[in-house]
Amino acid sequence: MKKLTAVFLSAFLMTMPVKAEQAGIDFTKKLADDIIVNVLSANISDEEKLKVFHDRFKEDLDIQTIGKRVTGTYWKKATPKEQEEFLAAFLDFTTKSWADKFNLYTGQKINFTGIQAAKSGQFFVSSAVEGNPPAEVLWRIKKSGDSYKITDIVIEGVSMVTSYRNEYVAFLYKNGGKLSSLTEELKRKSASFSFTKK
């Protein structure tokens, strides 16, 4: 009777990484299909696709983990308001500048993979873009209580944190290292983007 309980339990527990690897996958497939059906796709004027990108943007990215990384060593010296308003400002410009470039989607299908694990308990999901050849798309995704959460996306080689990072951290050390200063620099580029109303 032991050794049969010991066979379902291992059987049990060979499976729990399975069925969370294939929910991951789920959830990022659902989540690529809904910004392909709902805004690369729909019928809506840009500033309805905005919004639509904003609210998926703003449920399924981790902006808090993201919004340390990028900022580097000057995270820590900033105030818990300035971090705040920084998150604010950041995933406000960072959906304007993505969905500037909507334009630039012209129908591909995006094929999903396989999953594989990434360092901080997280995994990377692997996507292709249909072309030849066809591009590479990495979603690293995040395990956040029963859902989960997008920490990356990876183009071609290129991570989005990775690139932003970079950015910011030149952008900091050039401008006094203050978080308020790239705050409102962020705020000052977003101003600049617009989006054609119905």
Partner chain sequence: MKKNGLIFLTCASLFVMGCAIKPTDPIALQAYEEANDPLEPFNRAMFETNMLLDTAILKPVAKGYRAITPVFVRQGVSNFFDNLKQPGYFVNSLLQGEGQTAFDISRRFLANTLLGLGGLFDVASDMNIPVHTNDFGETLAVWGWEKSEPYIVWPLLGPSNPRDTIGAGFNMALSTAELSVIDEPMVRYGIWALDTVQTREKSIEFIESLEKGTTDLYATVRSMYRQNREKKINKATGTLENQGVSAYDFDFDDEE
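Complement to the form predicted in complex with its partner chain: the form predicted alone:
Partners and other molecules omitted; one chain follows.
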């Protein structure tokens, strides 16, 4: 899997300005540090953890771009209201899903190892969670004004966006292509969410 990831990245490899490279790493490292310090290492309730995750994901994820990508051609078939309602449900579900993944963190150090260019002016910040073997995490980010936004997270070669897209497009195909049906399904899953016990 790691070899496939390396081949994928090398296809888009190019030299990046040092300032942009460091700024991208700093953005991603700050996000990871904030989550570890203010959520995972903090003595707070599960409800408080979810609130912090929701606020950070709402601020730092490009949820509209991701929402369009995970619904494929069905996005354009939906009304603006249906799109808006889907994005709200998707953000809530994504927050809980990834909060659960991060909550399994048990104190391992995250090392940020570099940055490489991707398509559409975006780039990958590479990192590794210490372990035996280390877990490779790639953060796909793009410049957004004076800051950055995350457009995908890839763990051990598995893309969040690709995984959701495969699942959601299949669901939409089986349910008449109605985005509102997917929205209700995400709401149902969110309502029954609970953290995985460590």
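Note that the coordinates shown come from a computational prediction; the quantities given were computed from them, not determined experimentally. Residue numbers count along the first chain shown, from 1. The term rigid core refers to the maximal set of C-alpha atoms that superpose within 1.5 Å between the two forms.
**Q** Aligning on the core only, does the CA of D92 end up 2 angstroms or more away between these two forms?
**A** No, the C-alpha moves less than 2 Å.
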